[in-house]
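Starting off, we have a lone chain in the form predicted alone, written out as C-alpha cells.
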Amino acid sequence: MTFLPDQWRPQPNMLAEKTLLITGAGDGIGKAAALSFARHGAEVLLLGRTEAKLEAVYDTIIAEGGAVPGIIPTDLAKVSHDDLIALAGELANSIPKLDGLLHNASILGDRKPLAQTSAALWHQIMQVNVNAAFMLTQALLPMLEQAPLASVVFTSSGVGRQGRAFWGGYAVSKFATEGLMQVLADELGETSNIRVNSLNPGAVNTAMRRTAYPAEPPQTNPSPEALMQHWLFLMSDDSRNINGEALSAQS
C-alpha cells in the first residue's frame, strides 16, 4: 500500500524557497531526486564521489531554468567526522537554513555468504552506508532545526527489513539505517519541526540493481523517474505529520 494521500498530485514550484542536500546525487534514484526537487523550485546541494556526473546534473537544472544548484564532491568511504563538520560550518556560512537531507548514497558490497565475506569491504560499506549518514546528519542537525519543516529521509531496502541470504553486509548495513531512522525520529519528534523517515524504493531500474541481479531484464522495473513522486511528497510540507515511519515507495 502507498503512503500517498488519494488523488495527491506534486504541484508546481511546492518545494520553493526550500534547499535539500542529496547524496549521490550523480546517479540513480539520487539524479532523479535532484532532478525533482529542482524542477519543482528547490535549490538543491549536490553530494557524490563523482564531480564529472555532479556537473552533468548541474548543467541539467541550469538549462531547465532551475535555481543554482551546490556541487559537494565527496568520497563518503573516506570522509572523517572532522571533514563533515568542517562541510557544514562552510554551508552555513552561505545558506540560512537546510530544509531537507535525502540520504541517497549506498554500495553494494559483494552478494555472498556472510562465512566469505572481506572484513575490509564489510566495514567499507559501513562507513558509507551508516557511519557517513549518521555523522553527515548529526553535522548538518543545527542547520535543520533552523528550517520551519525539515525532512530528513534515508533510503532504505527490502532486505533492510527482512534478512535475506547472501546480501552480507549490503542488508546490515539498511537494517542499521532503519534502526538510525527510529532513534532520530523519536528523539526529535516531540522537541523539534524535524521528521525522520525511511524509504525502501523496491526494485528499480538503477545500476545497484543490474548489478544485484545480472539477468534480470533491466526494463522489468520502473525508473527512478516513475517514482519521484514518494520523494517529492516526503520533501514537501504534506508530509509534515509523518515521523519515524518505514516507507515503501512500491507494493
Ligand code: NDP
Contents of the next structure:
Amino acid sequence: MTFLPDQWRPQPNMLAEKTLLITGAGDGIGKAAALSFARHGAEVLLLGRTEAKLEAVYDTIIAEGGAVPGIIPTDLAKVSHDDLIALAGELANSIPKLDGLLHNASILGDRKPLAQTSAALWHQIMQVNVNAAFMLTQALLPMLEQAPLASVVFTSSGVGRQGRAFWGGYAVSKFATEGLMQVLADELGETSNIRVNSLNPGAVNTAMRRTAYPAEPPQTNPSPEALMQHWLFLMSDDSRNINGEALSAQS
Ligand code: NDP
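I have the form predicted alone already, so could you send the form predicted in complex with this ligand?
What follows is the whole complex; the chain from before opens it.
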C-alpha cells in the first residue's frame, strides 16, 4: 500500500529553498533521488565514496540548470565521529540550515548463513549501514534544527522488518536502522521541527539488487526513477505530519 495521498503529484518547484543531503548519491537509488530533488528545486549535497560518480551527478544537475550541488567524498566505512563533526562544522560555515537528510548508502555484504559470516564483514556492514548513519545524524542535528521543517529518511529493507535466512548482517543492520528511526522519531516528534521515518524501497533495479539476485532478469524490477515520487513526498512539506513511520515504496 502506498503512503502517498490520493492524487498526490510532485509540484515542479516544491523543494525550492531546501538543502538536502543524500548519502550514497553516486549510484542507484541515491543518484536518482539526488537528481530528482534537484529537478524539483533543491540544493543537494552529494555524499558518497566514489568521487567520479558524484562528479557525474553534479555535471548532470548543472547541465539541467539545477542549483549548484555540493560534493562530499566520504567513505562511510572509514569515517570517524570526529570526521563527521568536522564535516558538519564546515557545512554550517557555508549554509544556514539543512532541510533534509536521506540515509541511503548501504552495503550488502555476503549472502551467507550466519554460521559462515565473517566478523570483520559484519562490523563493516554495521559501520556503513548503522554507525555512520547514527554519527552523521547526530552531527547534523543542529543544522536540521535550523530549518523550518526538516525530514530525516532512513532507508530500510524488507529483510529489516522480517528476518530472512542468508541475509546476515545486512538484515540485522536494517532492523537497527528501524530502531534508530523509532528512537529518534520519538525523541524529536513532539519537541522539534524534525520528522524521522524509514522507507523500504522494495525491489529496485540497481547494482545492489543485481548482486543479490544474479539470476533475476534486471527488468523484473522498477528503475529507481520510476519510484521517486515517494522520496519527493517525504522530503516535501506535504509529509510534515508523518513521523516515526516504517513506510514502503512498493506493496
Ligand atoms: P547501490 O549499491 O546501487 O548504491 C549504493 C550507494 O551507496 C552507492 O552510491 C555506493 O557508492 C554508496 N556506498 C556504499 N558504501 C559506501 C560507503 N562506504 N561510503 C559511502 N557511500 C557508500 O544500492 P541501491 O541503490 O540499491 O540501495 C540504496 C539503498 O536502498 C540501500 O540502503 C539499500 O539497502 C536499500 N534497498 C535497496 C533495494 C533494492 O532492491 N535496490 C531493496 C531494499 C533496500 P559507490 O557507488 O561508490 O559504491
